[in-house]
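Have a look below at one chain only, the form predicted alone, in structure tokens format.
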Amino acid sequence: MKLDRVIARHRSLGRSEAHRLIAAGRVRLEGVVCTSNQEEVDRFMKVELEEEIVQQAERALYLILNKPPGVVSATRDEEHRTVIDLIDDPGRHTLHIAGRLDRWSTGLLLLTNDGRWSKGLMDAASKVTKTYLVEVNADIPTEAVELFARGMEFLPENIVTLPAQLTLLGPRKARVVLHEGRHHQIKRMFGRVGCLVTALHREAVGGLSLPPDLAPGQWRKLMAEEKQLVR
């Protein structure tokens, strides 16, 4: 929301009056005088009009979790333990998941209460990479590398996947780098080459790798530089 709308809504003022107050230097955004009425304001910013608090900043949360197997990537589930159940933070009820993992998949999972940040990660247009270690039940044919790189058509969605990088690590083990996250995409792609995925572990999102000291089920807040690495 624009700063002028925040001020106008608070005091039931017209937009022109809000513009006048802002231009006069009577409004502070995050403690700093702001004279641009078109400044974007989100709910995590503190807004003050002279000595009055117009909007108190909400607490932003950006978490990384090493998801263990058997836990559901959901905020609530009547039958199974969810990733939210693993979070010991008073603000956990405000969290949502930025890129889910299947119940039996493991590894790097991001949670936040900042919808704009998570949308930027999950939007296909942003092409944020996701890196996975994959194990399958049969030898992976060598032609799979080219097939993954070419993209595959999925029906009934009538879509073609973006080029994916497949690196063979052994007869039945590989690393896959995706630039999108279609429903069950990796499992479906391996199914095309006659392989059933038996283990799927997310190693990285963007430039952020799963910290080696973060054990399965553990979580922590992202550091500022880690937030940038993700993007």
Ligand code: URA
Contents of the next structure:
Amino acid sequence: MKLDRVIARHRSLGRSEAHRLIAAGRVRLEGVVCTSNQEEVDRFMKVELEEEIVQQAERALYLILNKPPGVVSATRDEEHRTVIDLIDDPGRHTLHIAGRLDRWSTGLLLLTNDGRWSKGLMDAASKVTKTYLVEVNADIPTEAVELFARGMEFLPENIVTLPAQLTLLGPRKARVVLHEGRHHQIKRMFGRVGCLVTALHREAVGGLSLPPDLAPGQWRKLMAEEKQLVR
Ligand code: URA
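Alternative state: the form predicted together with this ligand, after the form predicted alone:
Shown next: the complete complex, the earlier chain at its head.
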């Protein structure tokens, strides 16, 4: 929301009255006087009008977790342990998952309470890459490389997958780079070439790789530069 609307709502004022207060230097955003009434304000920013707190900043959380197998990527589940159960931050119940992994998949999982950030990551249009290490139950046919690159038709969604890079690392092992995240995408793509996925591990999202010192089940806050790397 723009700063003028935040101020106008708070004091039940008209927009022009809010503009006047802002232009007079009476409004602080994150502790700094802001005279631009079109400044975008989100719920993680503190807004003050003279000595009055208009909006308290909520704590933004950006976490990375090394998902172990068997834990579900959900905020709630009746039957199974969820990734939220692995987190002991007091804000854990405000989190959502930015790009799920299936129950038996492992590796890099991002969690946040910032919906704008996660939307930017998950939008197919933003084309943030996801890199997976995959093991399958049969030899991967060499034409799979071309088929992954060409894109596959997914009928229920009526889409063609974006070109994906498949690199063969062994007869039954490969690295795949996706530019989107469709439901069970890797399993479905390997299914088309006659292979059943037996292990699936997410190594990286964008330029951010799973830190080698983050053991399965462990999590930590993302550092500012890691947050940038994702995009
Ligand atoms: N594709 C899948 O099929 N499963 C995952 O967990 C991630 C990508």
